[in-house]
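Only one chain is given next, in structure tokens, and it is the form predicted alone.
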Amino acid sequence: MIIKEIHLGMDDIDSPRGGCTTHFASLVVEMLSNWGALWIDYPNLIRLNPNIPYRTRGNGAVALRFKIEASKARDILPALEKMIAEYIEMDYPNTNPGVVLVEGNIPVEVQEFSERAIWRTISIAIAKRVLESNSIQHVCIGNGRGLIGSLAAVGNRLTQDHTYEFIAYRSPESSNQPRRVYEDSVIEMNRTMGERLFSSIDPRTNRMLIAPHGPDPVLYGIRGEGPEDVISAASFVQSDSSIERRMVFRSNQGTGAHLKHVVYVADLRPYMAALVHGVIDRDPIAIEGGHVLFGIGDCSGRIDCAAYEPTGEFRETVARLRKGDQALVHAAVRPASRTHGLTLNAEGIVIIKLAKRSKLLNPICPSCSKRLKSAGRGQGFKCVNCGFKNPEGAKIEVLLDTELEETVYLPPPRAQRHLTRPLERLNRINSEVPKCLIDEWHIP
């Protein structure tokens, strides 16, 4: 009997009116388990560059990694092509499913493709070129856009850092119904589990973050540090909706994987996810709509930055920046338009060094401790309270409270990207790839 190692990637198997790539992946896991697949990793949920304008919700693709009999391996793609046709809305123009199947070792070119897809834009033509040059089997429906995510998911083995997500699914027929997940149960879950979970509750608003709002089969998703953690946490969650199936994913969520490259201002390109290190060259200003704008420059040029209204209290931090502060901006590059040039959407900021904040004040009267008034141009100062005069006096510099620290600032959890490394994960790294899977990582 010949056994083959398979890496199966899939993406864009959903639409705004329903469906979900991760839900479809759970159906594939069920089918392959019935075929006798031996799983060598949890399903990998790979979030790609969140700035791509034509992304699917969350811009997530899935990779399944397993061993299976060679006689069954050749039936996988035909079976999936049939499943996709039954699952998606074929008449919806912006659903473009892609599936790729790599046998054995993952080609280096695919791994490099995956690294680029986390923070840059990649064309469909490049994805097809990689598939062709490496003779990779695939299924393509529509314009082929789903091949980009599928290929990127296969190439990302999550060897640098990873987290886990437990996703509970309702039946697709219930996708348009209210989820009815009880907020109190989620608050209790978050309180009990502590730092083993992240991004479950927004601390300022107490808003529940585990349940999405779109018309899809996902009932809720719990993100945490280990598979046992997210499975244990799920036992706290109460809902009126019945759970049809559930699955644990290993993921790059919460790792900041898209923000690994420091890029000069002159080298920034539209839709790039980048770190920009420079000096604030323009004091922040608030504009209509609640947005805050500022500027940053480096040795290659300067660029405008924006903290938008949905980032909430993060704008208060940005508004306290001052010209001369040295900072590292976590940036999404917004393309130029008729109303603005290339702009950085700030999704976080690290203050490296604060410029001195001070102002000049009139001196204090040595007799009565009142602040002196100007006696006229070139005539020094006088005290209107006791009559003291100081014709040689000069203004004094007073240091101001910055209200900022040299540290990391992020938007509140409710405004963070899936890939954003939250504050509670700043010093956490999960680099060890699991050698075996825990029981009940997927039901059914």
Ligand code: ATP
Contents of the next structure:
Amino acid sequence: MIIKEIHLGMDDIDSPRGGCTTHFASLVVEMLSNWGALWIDYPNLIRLNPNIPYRTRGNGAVALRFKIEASKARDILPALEKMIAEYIEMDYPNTNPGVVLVEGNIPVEVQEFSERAIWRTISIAIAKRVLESNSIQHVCIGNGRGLIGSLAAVGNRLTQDHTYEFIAYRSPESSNQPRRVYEDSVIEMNRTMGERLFSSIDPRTNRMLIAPHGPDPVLYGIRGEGPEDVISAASFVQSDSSIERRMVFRSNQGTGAHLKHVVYVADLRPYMAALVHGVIDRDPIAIEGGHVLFGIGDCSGRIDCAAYEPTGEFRETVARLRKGDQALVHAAVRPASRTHGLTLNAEGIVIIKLAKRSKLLNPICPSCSKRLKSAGRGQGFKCVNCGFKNPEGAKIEVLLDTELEETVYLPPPRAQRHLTRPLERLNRINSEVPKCLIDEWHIP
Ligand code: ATP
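After the form predicted alone, can we look at the form predicted in complex with this ligand?
Every chain and every other molecule in the complex is listed next, the one we just looked at coming first.
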């Protein structure tokens, strides 16, 4: 019997009226398990460039990695093509599913493609070229855009930092119903599991973050450091909605993997995820809509930078920046429009060096300790209280306090991207790739 190692990537298998790629992947896991697949990794949930305009939600793609009998391997793509046609709403123009199947080792070109897809924009033509030059089997529907995410998912083996997510799904038929997940149970889960979980609760509002809001089969997703952690955590969650299936994913969520490239202002392009290192060149101002705007420059140019209203209390931090502060902005590049040029959407900021904050004040009267007044242009200062005169006096510089520190600031968890490395993971790296999978990683 010949056994083959298969890496199966899939993306864009969704529609706004229900369905999503991770749920579809859970159906494929069930089918392949019935075909005798031996799983060599948890399903990988790979988040890609979060600034891509075509995404439905969080720009996630899935890779399944397993060993299977060669005769079965041949049937996978035809079976998936049928499954996709039944799953998606074929008349919805924004769904362009893609599936790729790589046998054996992942070609270097695919790994490089994947590294780029997490922070740049890639064309469908380039994805097709990589598929062709590496003779990679694939299927797609619509314009083929899903091939970009599928290929990028397959190419990312998560050999560096990674996290886990336990996702509980309701039936697609109940995708439009409200999710009845009890917040108290989630707060208790978070309290008990402590630092083994992340991004479950927004600390300021005490709002749970595990249940999404859109019409899709995801009932809730719990993010954590290990597969055991997210499975144990799920036992705390109480819900009135019935759960149809569950699956544990290994993921690049919470790793900050999209923000690894420092880019000069002159080299920024629309939709990039970039780190911009420079000096604040324009004091922050509040603009209509509750946004805060400031400017940053480097040796190649300058650019406006915004902390938008949904980033909540992060705007208060940004509003305290001053001209001359040196910072590293975690940026999503917004294309220019009729009203503004290329703009950075700040999704985090590292303050590297605070500029001196000071103001010039009149000197103090040496006899009565009151602040002196100007005695007229070029005539120094006088005291209106005791009559003291100081014709030679000059203003004195007084240092001001700032509440800012030279550290990293992020928006609150409710406004973070899936890929954002949250503060609770700042110094944590899970680099050990699992050697075997724990039993209950998927049901059914
Ligand atoms: P879901 O969470 O339901 O899977 P989503 O938010 O992941 O939805 P998709 O419907 O999958 O969004 O749409 C994202 C599309 O963008 C996919 O077709 C994917 O192939 C494509 N894409 C992903 N990364 C890039 C990139 N870096 N450049 C260009 N296109 C990309």
